[in-house]
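Starting off, we have a lone chain in the form predicted alone, written out as structure tokens.
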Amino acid sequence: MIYFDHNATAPLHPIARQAWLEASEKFIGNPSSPHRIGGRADMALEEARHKLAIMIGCLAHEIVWTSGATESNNQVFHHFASTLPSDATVCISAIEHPSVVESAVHYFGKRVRSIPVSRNGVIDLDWLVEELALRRPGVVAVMAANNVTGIIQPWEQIAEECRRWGVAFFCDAVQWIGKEWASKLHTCDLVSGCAHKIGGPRGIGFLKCSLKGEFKPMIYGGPQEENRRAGTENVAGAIALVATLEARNALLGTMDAQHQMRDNFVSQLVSEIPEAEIVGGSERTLWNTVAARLPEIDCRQRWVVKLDKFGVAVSTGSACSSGKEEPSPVLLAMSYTPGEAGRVLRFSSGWETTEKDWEILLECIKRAAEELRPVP
């Protein structure tokens, strides 16, 4: 089976299994214990914070670790709804994860304010700016690149603009980070990471938060993390998150040919099936990233089932009439209707994709849409 689907998750990297292999067999207590196993303990934890610290750019102390992504991002939320003034307002973009769209209206309801895209998937950026003049909001939520699309935001300038404005800015960066430099990650005042996108291991994730004042902790129970998230600290977890992190760094000096084996992909797609179109096809994206819109099918066929019994793993935002699945709300944020997001396959690589892999991917749509084409 060929996997491209990473951006779900990604297998299991054979340095994070070691990381984590010994690491659950050397740093056995509790970091929160008086004792020495539990010393030994908090001290791996920490060197493990002061690595990524270095790696996103930001100081050790604003590293939270936590359950993964998720938490992550309900945890911005659920802090600023205790600390921002009853009437604020929060920005998010109409493309971000769900983890961020629904923890936002969960706690702030009406007041959520949704950043417009363009057909390209980018943020309004005039649109934003404006709003930070209008209305000061309490916290603009923008992802650094996008899990259906692939599409890289301007995050950086949008960091830049909230500094301006003395608004807070977190970034949802799951995505990127592995993928793409994260040195400038420290200019974002909240940053969410996890480590299974990338081959790490599921369960583990962190919030880099350089917020001044008091940090409202979502759970409660104990002192961990500075007071700022309660229970025992996933040290294994941890580590091996860090040791995926540094491996994946050490090849972003070659991302250039990942780039060119999307890129030929692409080209070779619109070639062979011009029905095809490539979502914010103009736009810069990951490079391990492709959404395409495919021909119309008969939805009781479809692509991704197609592809799977050829031995090849994609992703779709929609399930067509099946009704177990709504249209990807990112898609329809970019004007898509329903029944074309319904077309969209997301094709999402790793860096142990071969240009190989690409070129069966290729050959097996080929193949799909010439049996699923409807019959005059």
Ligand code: PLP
Contents of the next structure:
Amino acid sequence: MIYFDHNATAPLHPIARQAWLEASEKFIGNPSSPHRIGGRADMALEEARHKLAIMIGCLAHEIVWTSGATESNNQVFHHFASTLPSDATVCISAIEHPSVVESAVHYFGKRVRSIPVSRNGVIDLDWLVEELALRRPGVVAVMAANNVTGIIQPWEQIAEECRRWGVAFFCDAVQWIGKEWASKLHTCDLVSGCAHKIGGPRGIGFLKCSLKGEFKPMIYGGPQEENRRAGTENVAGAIALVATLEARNALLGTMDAQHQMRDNFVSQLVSEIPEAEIVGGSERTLWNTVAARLPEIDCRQRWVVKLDKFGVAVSTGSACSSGKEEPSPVLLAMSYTPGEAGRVLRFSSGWETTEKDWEILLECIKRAAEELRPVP
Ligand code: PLP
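I have the form predicted alone already, so could you send the form predicted together with pyridoxal-5'-phosphate (PLP)?
Okay, now the whole complex, with that chain kicking things off.
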């Protein structure tokens, strides 16, 4: 089976596995325990924190370990709901992950303002600048790169604009880290990330928070993480996250070759299937993601099922609730009709994906297109 669903989760990298196993065996203590065995675990955890901070360009104590990005994202809105005035608004892009959208709505309800995006999937920076001047929101949240389309957002400019207006900026960098350089993420006040999208273990993530003043924790029950997140720390997970990121960062110099493979696939796809359209085709996109609107067939689910039968795992990028697929809110926000959105497939590769894998994917899509063509 060829795997093109890395944006959902990625296979465990051998380096992550080794780091996790070694750390689990070596650091058997609880980092909060007063004995030397606990102390060793604590030191290893702090070393991992320090290394991650260097990658992001922030201070080590600004990193809070979490169970993953969903928790980190919820924590952000929990914090602001507890600290902002009761009439404060929050601005989130219309293409955020549900863990941002739903927690923002949970805590702020109608005070959530949605930053519009173009048909090409990039946020409207002019709208945001006007909003900053007019309403001065409590926090702005825009992801670094979108999980459905791979389209890169102007997060560095947003960080600058927010700084100018003294507004906190939160960037969900889940799909960015380990695929692009992370060293400028320190310009964002808050950053979330996790390990499992790039070959690290599941169940470990982080929140980088450089806000001044009191941090309002979402999870209570212990003084861990300097009272910012209770619960015994996942030492092996944190160590494996850092080891995975180090391994991925070492590959960033070869990103051009990855872009080339993606670009070859895209140009062949649109030339061989003229009805196919690349979502946000003219925009800067992650090297690993292609979202393509494919020709009309009876039911979109069949594209995925057909490709699965041919031996490639891809995704629709749709929201799936109670077994029923809804059109992706990301694509709807980009003014795709539900019908158009229903025909979008997402192909997301990993660092280990080869040129041959992309070629096989293309062949399978062509075969599927033949077989799924509606009978006239
Ligand atoms: N943010 C984005 C952009 C994502 O793609 C995901 C995962 O799909 C998440 C947040 C949630 O991450 P986790 O699985 O670590 O909770």
